[in-house]
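Just the one chain here, laid out as structure tokens, in the form predicted on its own.
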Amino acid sequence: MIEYVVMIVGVLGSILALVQRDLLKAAILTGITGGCIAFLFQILLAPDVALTQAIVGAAIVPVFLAITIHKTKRVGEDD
């Protein structure tokens, strides 16, 4: 039961960072699809990849992408 819940969570929260206006919020949100995924790679007996998609998924590419939109600047924007 709990693993239909996680799934839900992370299709809402896949969903959530397609249409989010705030690039930062879409970050955030793509690393709680990679825990919920992690996750449910852990239900599944697999810890060698939940522990995997926990650190590349849920932690390394949500810090990058943080990065990266904090470095970036749109043409124009005064800081």
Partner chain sequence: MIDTQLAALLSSGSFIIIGLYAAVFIDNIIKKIIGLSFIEEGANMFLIALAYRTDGVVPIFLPGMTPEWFASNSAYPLPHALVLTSIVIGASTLAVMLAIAMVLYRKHGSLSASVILGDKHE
Contents of the next structure:
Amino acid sequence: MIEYVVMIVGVLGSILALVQRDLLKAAILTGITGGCIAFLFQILLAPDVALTQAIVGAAIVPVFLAITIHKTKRVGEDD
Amino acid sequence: MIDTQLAALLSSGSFIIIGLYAAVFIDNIIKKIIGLSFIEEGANMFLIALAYRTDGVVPIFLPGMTPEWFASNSAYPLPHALVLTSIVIGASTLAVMLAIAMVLYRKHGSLSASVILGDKHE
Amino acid sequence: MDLYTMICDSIRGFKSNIRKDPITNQNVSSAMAAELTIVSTVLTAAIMLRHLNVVLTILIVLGLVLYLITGMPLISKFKREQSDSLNKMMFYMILTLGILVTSIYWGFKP
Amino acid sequence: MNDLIPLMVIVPIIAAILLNLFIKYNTTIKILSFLVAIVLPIIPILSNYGLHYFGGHAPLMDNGTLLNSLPSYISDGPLSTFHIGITYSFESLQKILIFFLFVVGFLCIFTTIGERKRTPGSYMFLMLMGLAAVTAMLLSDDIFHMYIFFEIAVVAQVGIILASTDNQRYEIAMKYMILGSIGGPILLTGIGFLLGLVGSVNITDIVYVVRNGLVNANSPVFLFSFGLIFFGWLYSVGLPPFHTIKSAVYSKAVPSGSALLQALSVVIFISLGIAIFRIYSSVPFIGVFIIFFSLCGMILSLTMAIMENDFKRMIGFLAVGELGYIGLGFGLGTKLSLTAALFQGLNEMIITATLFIGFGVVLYMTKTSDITKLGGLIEKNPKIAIIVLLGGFAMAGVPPLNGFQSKLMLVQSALSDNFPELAVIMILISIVTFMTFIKAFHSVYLKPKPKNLVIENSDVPRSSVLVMVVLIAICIVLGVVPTLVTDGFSGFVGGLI
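Could you present the same protein in the form predicted together with the partner chain, rather than the form predicted on its own shown above?
In what comes next, the whole complex appears, and the chain from above leads the way.
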């Protein structure tokens, strides 16, 4: 049952990340999606991949994004 | 209730479609890059979902299992090995793109793709 | 006669269509060479459809001749569409992906 | 010696990493990269044909003791022929192409060392990394392995673009990466469909499974995987709709870098094309798709090249248009046409390298690439003008140069396969190529010199001239004695069909 909830949270998180105007929030929501995918990998019987995805998707990618946003501009234009 | 594998395949497909939408229609370049990372993650999740086996076990051969039982019950480990490589490649490509985005922002003072990646130099 | 004036007009129209660059004879002649290349190669390639169906080929070639001659300054449109803008590249990429996947998945299912 | 096969990938990677360590020491970098580049072409000559199994994981068939200990449903079934580890196969095609790839790579590195006072270590790193990646793609018998090295090659290509001094390089690199980040995962998804259907990513295994009817070759999943992998192939080689970005990529790099980029593209084209051809040869309409996109690529790139006023961009479009010829050879799918396509790919690598480096000299001298502002350079250095003219002849297919031989083979194969229209188009495109080249050549060399043209560096680096002479010599040798390479190619193609 939990996997369906995680899937829905992951997909919703990705949509929410793309509609944010504040880019820092978008980066954090990307991390949430990455974490959800890591959890799904665990459920889908791939624990070794889940470890890597948890580090890359939930920590490294959002940090990269946050660094870029810090160096550029925090609030995106209207789109 | 649909089974887990089908649900995982569907959600990987929706990640790919959301990412494609973002890459095509959203103007902000950072959000474009976020969308591209979603495409990458969707493709990875598709491979992992292919390897899943309903009521299966993790593909680690533990003491007490017979080879026949393991072969008929474990998930398929080959895609796992492939996805490990693919995740790392995706992260490094993302890092390169973000670095270029920083340089472009310093040059143009904007993050809008139609401004910095348009056709005005021709 | 009508067709002839149309072709002449379109050749005259080249100069006005290439307004961005400084107009030289070289630019106009290269645009005309490109135009003729497109027309001749597309028509020749269309004849290859005879491996499918001969009647269809005749119809398509005739239609292409009419279309290519009436819409004569093609090359300026082509050049505008193949610019370096990311949006245009992305549009054609998604279009190709869609056509490819659709035609393969539904068009060729036995 | 089969042990030498992986060295073709390992040596450039190790050299690249070492160069990155010594990034502060200019002389060390020069000597080391020169040495590595000169050693590289020797490896494919010395090594023997054969297969290399990484980690010693041969198929179960070859391992009698292990095979007997397994249950009968493995040892008797097709599983016993599957390749367990990554396999590198080294045959005549690989031998010839890798040799010439390394020669072109050596010449590009040599040009870079000669042109620049201070050799950037990171640039050498990228060049060697790109060489290693495409070599691995050509050697590998594993489609996922190809994908991984293709992504590495893309990052290396982007690095080579960024190493130039062009004003627009960051924009073009960003566009290339954005398009690549869509094309790459789509290619991966196609490989995923194939993996789900067959259970292996080894091309030989997939071909075995499809040929023996273990998998329905008409199933929608198989066709869908063809569509996705084909799209990834279009991206990786720069056929439409990617011809604009590919030509922009060529025009933004340093000329010696562009020469290498074109060599990398050709090898990626051939390696992925052969993989697609082997896997999907049972699909009836594969040739139609390849011919359609190749024709579009040739026509669109050529017409864009005529209209162009920037000679770097013009050569870039011409290079992309020439790739269409290889595609036509693959699309026809006969033995002669495949041989001709491989030969054409090899020629293209060499000829475009000549043209890029030759026009690079003009850029080095005048610092401008706009042909309306150039002219009269034949007085300055007539030798280079003649060499560039020979390169243009080779590209257009004038006898006795190598372009003539491969294009003649392609035309013959089209005629004998009942496609005279293709032959006509090929000849037409060849004529237009020549015209475009002559337009550029005339306005750079023959036209009277404009008054405001300033020649900043009148001393041409000797290394560039030497490199061009070597490349033209290869062109002439291959044009006079084409059987040097075509025998090897036709031997390989005979095993393919």
